[in-house]
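First, one chain by itself in structure tokens, the form predicted on its own.
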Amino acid sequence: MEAVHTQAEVTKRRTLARSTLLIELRAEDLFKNGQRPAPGQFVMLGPLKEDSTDPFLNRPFSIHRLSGPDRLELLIAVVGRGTTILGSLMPGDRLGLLGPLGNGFTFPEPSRPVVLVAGGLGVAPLFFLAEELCACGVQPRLFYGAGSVDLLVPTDGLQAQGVSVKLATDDGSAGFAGFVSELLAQELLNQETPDAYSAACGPMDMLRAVTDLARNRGLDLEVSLESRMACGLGACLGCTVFLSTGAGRRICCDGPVFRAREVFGP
């Protein structure tokens, strides 16, 4: 799908977890012809506010879920000066929007399962390639952590779609006490898991730890990588990755997913 550039409108508004929003935008061009941003594709938002060009560069996030025909939902974390303008903006404000950009995760073939780790707000991405995989009739397993129980955001709507959740966090405060690549090396221990395929997206020491996981239990993994970026589009090359061969990729228009072996070795 042809990346657009277009006026967005939020539509909604609201707070899911400790200085992480929902924001809902009605993007129309981004679904002209019956096409549909796929999952693991990111949107740039800039200007952030019309007619103002501060911040100067757009910021780069991924499409948490599709709401409707033509709305797409994000999780803000609010961080910075730029992500504190978005947190402002309120129902009617509009703001440009850039996308879909990148490449998305592989879709697995029906009869294959299915393991999804998420880190922090790389749970953006695995949501909206769980609701994607739980309409094509697959329910895969999700293990999802944080730093601490106000971090998480709200798993209900996944679980009520029939995916398994487990939780984690490095504080005990919800679910398994630890780290998520912890989690999931406790729950695979005793587990088969022929042919399976599994998508993780979070902190570069996470997927590390599940990457090292998956070549131990044979698991087929792709990882979505996160990174600052000016452009989105490749020319300006400020999101380059090195991967184990020692070859350069752009993470925006060569990933943001790439097979774990590419990044980390095989």
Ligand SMILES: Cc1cc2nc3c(=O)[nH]c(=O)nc-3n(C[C@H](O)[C@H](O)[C@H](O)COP(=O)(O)OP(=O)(O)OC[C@H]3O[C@@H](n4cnc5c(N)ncnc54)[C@H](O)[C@@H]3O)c2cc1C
The other form holds:
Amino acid sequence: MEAVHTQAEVTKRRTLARSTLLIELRAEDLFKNGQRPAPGQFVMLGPLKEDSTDPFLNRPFSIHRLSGPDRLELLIAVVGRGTTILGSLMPGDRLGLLGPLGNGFTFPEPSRPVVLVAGGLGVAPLFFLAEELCACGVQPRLFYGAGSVDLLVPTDGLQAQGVSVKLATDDGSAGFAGFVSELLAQELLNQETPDAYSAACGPMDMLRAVTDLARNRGLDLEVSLESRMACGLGACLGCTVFLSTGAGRRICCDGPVFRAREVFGP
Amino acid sequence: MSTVDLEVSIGRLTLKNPVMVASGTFGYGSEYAGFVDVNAIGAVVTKGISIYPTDGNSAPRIVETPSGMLNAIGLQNPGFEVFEREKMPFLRKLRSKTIVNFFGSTVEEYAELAGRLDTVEGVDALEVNISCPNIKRGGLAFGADPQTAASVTRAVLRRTDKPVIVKLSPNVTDIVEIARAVADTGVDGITLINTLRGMAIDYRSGRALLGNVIGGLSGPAIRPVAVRAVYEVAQALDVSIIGCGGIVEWPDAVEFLRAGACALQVGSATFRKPSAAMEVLQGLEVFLKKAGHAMVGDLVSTVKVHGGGHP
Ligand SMILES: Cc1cc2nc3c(=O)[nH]c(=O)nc-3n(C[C@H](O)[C@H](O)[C@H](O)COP(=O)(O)OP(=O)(O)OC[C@H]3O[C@@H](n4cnc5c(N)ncnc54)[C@H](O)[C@@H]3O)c2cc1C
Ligand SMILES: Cc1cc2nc3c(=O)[nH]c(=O)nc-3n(C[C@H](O)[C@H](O)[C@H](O)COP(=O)(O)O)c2cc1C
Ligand code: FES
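Same protein, different condition: the form predicted on its own was shown, now please give the form predicted together with this ligand.
Let's see the whole complex now, leading with the same chain.
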């Protein structure tokens, strides 16, 4: 759909995990004429302060879920100045929203098995994709890793919809002890997934490890990338990433979703 | 309220109003077309182009800083041919003027590109970038020395009949000296200023935050430097000045006009609010009307300085 620049209203705010907030926004302009954002797309929030130019730039966040006919949810990790300001928003507060931006995941044909791999806050857009898949009768498998149990966002809602979830934590406080890529390696060894579609979002090192696995096992993998952004619209060229071929791509509008092999090499 | 004539002239270039969007902050116009009325503003200044495509610098290319940002894009652009084929059709249809910002790595490259742009229908003026801090050769190297700046400008003027604007860098000891050398060539106008060289370091890891280590500072943080540059040049020379640097809202625009600019460019503020330039224009028009001014020129160089003595 065409992106819009609008004022969104905070309708809900909840803590889901340590330093991790769920913020629901009402932004009816994103749903005009029967349009709706697609999984993997993101929004830019800001200006963060109406009466000050500090912080100066707006902040990008993946669309985490659609929670109503005019509502979207974001999952926000409070990591710095901007997210601290966003974390103090209360229901009724309004702020600028630009979106939906970016390309989103290639929605797989319903006949294919689906494997989703999330590291940390990378789980944000994969919730949306998982829910849309469930709505089409696909029951994806989600591998989800975080540093420790208190950083994991609850997944019972997804499980109730038919997603099978396997957790990993670096310190072993929940699920598999180790990286989610290691968990995935183990699981893929046990199970053949020839024509599966897979999507991953998380830190670069994790995406690289998952891409190596996918390459070895012939998985069709898409990865969602992050970078510093100023405009979010393809105008500033601040978010350019160089693909393995050397070609430059703007993460905000050519991405954020790319074929893993384009990014990390065939 | 009376009506205001918003039209301004920058040498041979006439704009329906004084507000433009600055190079590199508005892409090639089409990126923002879905959100704002691009036709409302006086001109779109394009992202800088070169003869051949340029990849630009490695990531990270932007870092937020207090009331501003550093960028080290490295003048990434698709090159003249792709620009003409893919970007001009949109720009040609606009009712705003199109000013093409460009650069080269030798005087001859500047001249050749000026010659090619001269033939492109729909290009209303050229803005010569001799002030980019983000490329190793060219850019700033041409803008830091009065003789070199003048010779690039003369070479460009010889190859085009279109109006020529030269964009200067604040990263010099004496901006008036450079501006004078450029103005003496007979250019139509001077844009003041491009970004200030800057750097930021993550204090924990010790890492430089930009891939290119050093970048260009923009945003409200540089506004006082830009206003000073406009003021100094306006006091010394008789040349049309386009003020640029940290304009976020309309009072900032008035500040630049008072300092001596006759037109304005809104840059990084567009990243916060796509409609920043359009809102600056609206606010400026209302201000002029309320103050009873008939035209933009009434405000130009109206700064009052404190009169020496004590209160
Ligand atoms: C496409 C995309 C989707 C994202 N989705 C989410 C999400 O769903 N949930 C979430 O919590 N975070 C997400 N992020 C990361 C989020 O944008 C940053 O964590 C946030 O901007 C940090 O802002 P800050 O002011 O708190 O941090 P600071 O470190 O103070 O920020 C300073 C500057 O760095 C930038 N920055 C810092 N970290 C990142 C990062 N990881 N990626 C890009 N820019 C960064 C900021 O935007 C800002 O310009 C996403 C980033 C991108 C590019
Ligand atoms: C991301 C970015 C890219 C830029 N690219 C160019 C460019 O290609 N050519 C140029 O002359 N100036 C370029 N500039 C400088 C701006 O046009 C402007 O001079 C500067 O940002 C100061 O204005 P501002 O504070 O309003 O942003 C760029 C600035 C930014 C932030
Ligand atoms: S964030 Fe500006 S081009 Fe991607």
